[in-house]
Amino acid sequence: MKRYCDSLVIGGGIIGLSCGYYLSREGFKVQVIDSMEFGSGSSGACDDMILLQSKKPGVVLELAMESLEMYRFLHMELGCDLGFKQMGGMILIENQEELAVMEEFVSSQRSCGLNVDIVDREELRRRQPHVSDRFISSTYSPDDSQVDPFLVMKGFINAGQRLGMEVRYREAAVTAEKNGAGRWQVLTSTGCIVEAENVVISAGAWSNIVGGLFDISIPIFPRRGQLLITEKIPPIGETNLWSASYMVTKLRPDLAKVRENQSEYNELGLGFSFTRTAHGNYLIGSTREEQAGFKKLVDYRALEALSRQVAHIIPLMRHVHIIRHIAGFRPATPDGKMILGPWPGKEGLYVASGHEGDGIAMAPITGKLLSDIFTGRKSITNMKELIPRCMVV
């Protein structure tokens, strides 16, 4: 059996369902493919985060803000609620070392256009009543936000498909070469050929599985997550929560902190999120664990140090239950930035993937700067720090 098509996407979570769609607004006949169920992978094991706080100035934090913009209105073009919802964001400081830090870094990202502030201790107690008296002040942004990682693939799906769009899940890549008339032919698990002229390589935290197919190493590697799961409470403040203690460590080294389980803490990547999901309960993270591979058992360490964090950030948080313990697996790169667009040396062959943990605030604007690239529109974004690595000169 063959299947013909202008432009094959490999990997059906919320990234490679976004380059579906844009690519199928604009008119090209597009199939997706996914080894896995909707929802198995990285898309379906995080966080609902649109947040713009913790990028740092550049590439990034632009990108950040423009696919917020396209979120504020997607849900009138996909035709679908997609449990958007601004309850702002703010980032707890500790002592004076980080909000020097912090002050700093707010006042980069301000130049850049961002609505963030520092708030005083005051102002911290107002809108957080719950959070332990030893923090002194923190961050605020109104513009932080969250949405439902399964309403956007689901709409991404629907408003794909009413144009064209095709997408099976439970269908692998397994060898990819091109035919004589220079299209590429991926054989999939079904035992189908499927015909295109360009191939999307957008498989997350896999790509670079993929990308063997096509005789590239793509520098995508697997960072494990883990999330905690609350039951239903009323909300416990008015924003969304993160500590200052890991994006300081981040930003100077040198103001790390020695805690008296620092060989865990370390090999966990501990950082602090706080975020309150549609149905009440709460989600809490997280690791970022580059050691883990593939393995996405859940690691009681993990629930022990996450457990203890929250309750020593927000003591009332130890009279609540916590029902589900997740991971799932961050497609991390070397430099932290996302990669996408063409592959050198390879004609028809794009990546869209890398994200880390900005898959869910990234996936409109990535879908549409791939649509951008395509059609040759000129994008306002300057995407050499995005392409391929390979690539720059």
Second form
Amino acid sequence: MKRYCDSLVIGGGIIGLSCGYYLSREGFKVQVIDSMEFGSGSSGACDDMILLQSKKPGVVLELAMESLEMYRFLHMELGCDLGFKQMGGMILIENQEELAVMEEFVSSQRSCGLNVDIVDREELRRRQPHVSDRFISSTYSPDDSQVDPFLVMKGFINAGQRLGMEVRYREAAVTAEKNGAGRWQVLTSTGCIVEAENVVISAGAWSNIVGGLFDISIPIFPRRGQLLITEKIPPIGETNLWSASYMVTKLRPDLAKVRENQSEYNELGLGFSFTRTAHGNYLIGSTREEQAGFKKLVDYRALEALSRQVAHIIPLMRHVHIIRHIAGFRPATPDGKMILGPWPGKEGLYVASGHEGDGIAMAPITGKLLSDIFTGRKSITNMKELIPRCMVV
Amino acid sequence: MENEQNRLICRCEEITLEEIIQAIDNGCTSLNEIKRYTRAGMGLCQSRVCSRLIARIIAEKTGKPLDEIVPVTARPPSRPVRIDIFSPRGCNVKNS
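We have the form predicted on its own; now please give the form predicted together with its partner chain.
Starting with the chain above, the whole complex follows.
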């Protein structure tokens, strides 16, 4: 059997579905295929944040801010609830060294137009009465928001289908070649050949495996994250939370504090995130593990480390139950920026992937930018930092 | 029939028979997929109660034999466990 379309999107996670939807909106005939099931990859094993505060000033922060603006109105466009909420976010600061680093970081973000501030101990207590006394201050941004990734994916699917988009799960790309007319012929695991003018690879952490079918090497690798999910409880603070120690480790490695369990911290890449879902469960994160490959497993060491960390920062949480411990793969790139645009030397092949931990936040803007590239509204010379680049993994 | 459709299948997340059937009609064919699509099984019991009911609904709707329906992915802890059980040193917060 043979199917025809303008654009074949390989990967049906939140990024692929966003690309599919925005291309459909421009009138392209789009088919999305995914080797796995709805929500079975990273879009279903992540937290739900549109976090602006963690972004370094520059293209990533600018796009995140634009993406947030799109999310504010996306439910109207897609015609369904997306669980969008703007709870704000705070990054907890434990000592003067961290404070100095965060003050500098916050002022550079403010100069990019981000609404963020450093607040004193008193305001921290007022907004977060259950956070341990050891924290001396905190950042605060009212703009940090969240959505339910499953609802966003369903929204893109349903709205896309109304525009003629076709989505097929459990259908993998097996081989790819060009025919005499220069169109892609992609053989799939169901025995179909899909003929398409353009192919978009949006397979997240698995993008490089798909890239192999097209004889390209995409510098995206899986970085495992483990999260704990709690029972539903009432809100215990005004905003979602992170800790500055992790940000400081990234921004100023020389200041990284030596801990009791340093090797464990390094191996697990432990950082603190604490977010309340639209449904009332808290998501407690997370690890950043380089060596796990595609092993979608959780381990007791991480469970213990994440529990100890949250009990240390929010003592009240000791009394709350964990109902599930999950793992997922962030699609990471060597320079920490997503890859978006046409692949050099391969006509009709595009990559939209490598968002690491920002896939949920960046989904709308990614699909929109890709459709702008397709229609020629956006010249890729304005996006030098994102277009596929040669990097050593 | 209306009552039948409103019957709760997943009590933790309050997901009705109608929502499960809608998910199957929209192409979901596995327990994991229905869980991600509807939230059925994401609650306190982690699908211990509803997964057999949903497996039967899938079997009835799709004709797939019951014993070919793969169980949902199991993750620890096997029942809800308080955080302080996992963080013995966290109990004495001042010294941790």
